[in-house]
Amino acid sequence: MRAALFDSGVGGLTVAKSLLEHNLFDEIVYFGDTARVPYGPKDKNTIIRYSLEALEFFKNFDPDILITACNSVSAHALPELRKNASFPVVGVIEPGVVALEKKLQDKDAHILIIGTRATISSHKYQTLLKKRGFHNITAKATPLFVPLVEEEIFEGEILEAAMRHYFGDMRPDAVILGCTHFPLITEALKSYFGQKTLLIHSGEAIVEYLQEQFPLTPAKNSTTLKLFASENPEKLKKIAQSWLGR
């Protein structure tokens, strides 16, 4: 099988990473939007447009299955790019909200939702997790984690103040990592927030769901990774290579 994923940059990675180590597909079509990252700011409208450009990037291809990466796109374009795909589209909202609830069993536990201002402000996340009875719910987005994780900052001074600015003395017990860049900074939230605070990351979230969702069974081989950016393809071979080791 061929996996599409598609992303607003190079977050999207996190979410190829843990598709690599359960070898589901045969091979990975991945395309990042660099030229435009982030979508966070960009109204809905924009951001479907950009979105069903990639699909027709993706078309060439050949697809079995198309996962948006990109929490924004997962957030606002998912029925116009069911509309025009022959092929599933999987987003990686509903499987985050799925593995928190697998995971945390008090409804009454303190749940952090940080995400672009796109995701955050289409209440997706809060909608989904209200539906399966959680109600102590915060949602916050944190847009300059994005440029943090695409400069390649994962700790120290300046993602430090950012956390700060953010989220001051809060102490949730889960946070839904609700952009495919943030599971870059796990180690620096999980030194903020404490190392029993529960972090759902979208990559491991999406492998279980498709496992669940799809009759999917291991590649006979090692999946095969082709990468497309729409600006500086080099700099995203670069960067997957350091994250992924290829």
The other form holds:
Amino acid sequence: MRAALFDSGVGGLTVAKSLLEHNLFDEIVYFGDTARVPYGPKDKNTIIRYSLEALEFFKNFDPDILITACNSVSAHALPELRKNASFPVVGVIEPGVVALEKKLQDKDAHILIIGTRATISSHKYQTLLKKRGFHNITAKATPLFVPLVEEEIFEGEILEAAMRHYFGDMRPDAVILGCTHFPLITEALKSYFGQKTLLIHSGEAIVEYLQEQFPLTPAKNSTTLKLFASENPEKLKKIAQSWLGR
Ligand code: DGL
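What would the structure be for the form predicted in complex with D-glutamic acid (DGL), rather than the form predicted alone?
Expanding to the full complex; the earlier chain stays at the top.
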């Protein structure tokens, strides 16, 4: 099986990492729209337009499934992508909520959703969580974390200042990492909120979701990863080497 994996830039490699670890596909074709990243501050129509352009690119590879690693795309463009694709299109938001519900039974638990402005303002996570009975929800756009991660700042003073700025003395029971980049600051978030806080990672969530929803038999050989970017593919390949070791 061949999966197309779409992100606004390099961040979706965190989702690629989880997919590769579980060897779900023979091949993953990754496209990062590095020329136009970030999608987070853009409006819905722009995100839809860029996503449909990515879909046209992927069609050349005849994929069996399209996974949108990008939360901002998952929040805004899934209906249009599904209308225009002849294969299933899966986003990361529903899998994240399903994963949270499996791990957290207490509907009164305080859940913090963090993501880009596009993701938070779409209310997609909030609506799905409410449908499942969670009501103590805080949703916060935390876009500063995106450039910090891209600068490979995963710990230290600047990151701590950004966490203080966004979270103050908030101590949620669970945090949904609603952005591709945030799994890379898991350790910093854990030490800020405390080790007991449950963190939901889109990559791990989507692996479980795919295993449950689709008849996937693990690939015999390890997954081939093909990387494409709309600008500077060499940079994407370098980051892949550092984050994925390949
Ligand atoms: N990939 C985006 C997301 O998960 C973060 C970076 C961006 O703003 O494009 O929402």
